[in-house]
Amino acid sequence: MTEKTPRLRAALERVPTYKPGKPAAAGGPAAFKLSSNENPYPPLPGVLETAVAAAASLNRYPDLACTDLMAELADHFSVPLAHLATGTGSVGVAQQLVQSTAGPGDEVLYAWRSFEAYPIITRIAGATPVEVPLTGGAVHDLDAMLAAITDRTRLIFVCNPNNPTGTVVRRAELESFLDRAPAEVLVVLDEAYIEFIRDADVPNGLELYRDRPNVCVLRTFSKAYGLAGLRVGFAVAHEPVAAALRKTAVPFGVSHIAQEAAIASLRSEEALRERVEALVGERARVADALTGQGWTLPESQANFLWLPLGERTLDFAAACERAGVVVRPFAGEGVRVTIGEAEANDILVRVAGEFRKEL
């Protein structure tokens, strides 16, 4: 008798597995996790108390429409309510975007290396990923991306700042790109790390979307706001796109706890600014220290740094773990290091200095 198994979609055989940042092992030498771009600080003032209170209604479904959160977002960012959609983190909303625009035979275009979820969510939808190499400076090559657009292109991701390199696309080149991109192709400005940008020449995507119906802005509460464990993100787009995102959202995907915590976080703007400034200061301190050791780093506008290590990538990651910090290696390319607690950052700098002497 031949054992039969359920038939699964053949397309899934080509879907890469998402690799989360490796956690610090319990009882092991690695005490600090610098591998997932998480905020090292606890929730903003009042947020934890709000979340605990919201947990009292765990026996009830959350508000499917995220009514209160949507109203808060509309007011906070001065956008129409009909232009908003929420989801399970920005990656959840990104998947909704692909589902809303692309299917078999269609193409989704993005820079590479960039956010590693892009090829996953593209292939899950049955669409074809088109990856355009970054420039030598680890920045989006927007001219090459324009040249890669075909009549099958349905969606373009522009990760700004880019994950994992931290580099940015500035106003003039981004506006030129948007003006030349076909109006029928949706361009998504993935701004998961926008709060950490200190380059005045990098535009806020909300300024660019308002008079461009084919532009969507993607944001998250996971990074600067420190709600990575609650999974809540949102998109701002013109009404047809936002309506499609609401249709493709997982029903009740954003929990009541997440909704209430996000609202409380939006109302703690001053504390948010203080924490982000502290992280930006640490970013500068660590970058200066590494540069002083002889490392060549792309300028980061995110809450992480990129070390292009090539074939020594895994060796460096192993050295960091032995010293007590876990980083995010991309084999054969480089290491992404989240800016964390000062103690963790100091360990990273020390290991990098010792490793540099071996090169």
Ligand SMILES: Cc1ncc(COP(=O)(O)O)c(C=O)c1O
The other form holds:
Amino acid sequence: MTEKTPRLRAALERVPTYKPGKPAAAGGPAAFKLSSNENPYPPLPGVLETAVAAAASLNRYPDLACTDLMAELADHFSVPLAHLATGTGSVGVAQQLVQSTAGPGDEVLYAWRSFEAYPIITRIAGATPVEVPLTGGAVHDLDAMLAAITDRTRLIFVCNPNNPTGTVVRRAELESFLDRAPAEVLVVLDEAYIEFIRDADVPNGLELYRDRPNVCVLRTFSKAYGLAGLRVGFAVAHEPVAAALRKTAVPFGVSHIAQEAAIASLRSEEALRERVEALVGERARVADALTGQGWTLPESQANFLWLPLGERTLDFAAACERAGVVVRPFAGEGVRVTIGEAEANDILVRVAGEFRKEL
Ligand SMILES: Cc1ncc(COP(=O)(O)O)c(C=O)c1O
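Based on the form predicted on its own presented above, generate the structure block for the form predicted together with this ligand.
What follows is the whole complex; the chain from before opens it.
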């Protein structure tokens, strides 16, 4: 056999590995998974039945254009059909956005720490990531991000609320940022967690994109809608960008089951509201309990909380796991804890209280 191996792109050597949230051990002590910002509720009423019925046509390719889902989205969010594009989760759409705008020599700008897929999809495209540190309060430093724009910048991600800190950028600062960002640079407002926002000062990206052709809004069915396993997300952007997204999509990437389940989920708005409200209530309960124990955490508007534990990060994650909950540690920085079922949240609060006493 020859010693030679296929030539791979050098850019791949610098692609970081995506670390998925650790699963809860089956039958083990860590019964609850609070590591991937998933929704603890089962699919919304009627969605599972719809998905099962859709599975009957597994021998067929799905509708490439996602026609019915696109029509439902256009109606639900009052946006023109031509401004919509779907993809395999919003991470799939984010990758299409990078592929549509940036290649070798180009820069993709985002806050750091933020969603860990940003550096991966940037490197895969052969582009250069430019990471602007969050402020001391774990919030996007929009002025520093503006200052970091060069003539090579092609795309800027603004993750609102930010994963993993849960912090938000508010209307006045975001509008000022958008007003000053160059019109040729695409600004992507990643709103994966928008349904959990209760701060009235945080804008809905759909209001901001309308008269800004360089703004794209990214949404997902994975979080509030609870369809993480089906991989469907979408973008809303003006026509040239939306058209580019349709070109860069993996053909037939969004399955028929995912399309049908997403439509059924959009039609279950009341149940969605109730579940999100319950999770937001749990978020406040857990945040209050932790603050009462003496923890200082940034205010979260998402379905997770951020504990800036620094060097104690891995110890805390291990203590959680021993007690029955799996969290998401970022070594040396902090722990992200998803708000889950009340029982899991109770365990987390208990462990945090015990850990606090040892600090
Ligand atoms: C900020 C952000 N954007 C996008 C995603 C991707 O979600 P999905 O690909 O499941 O839509 C996530 C998932 O964790 C996220 O945190």
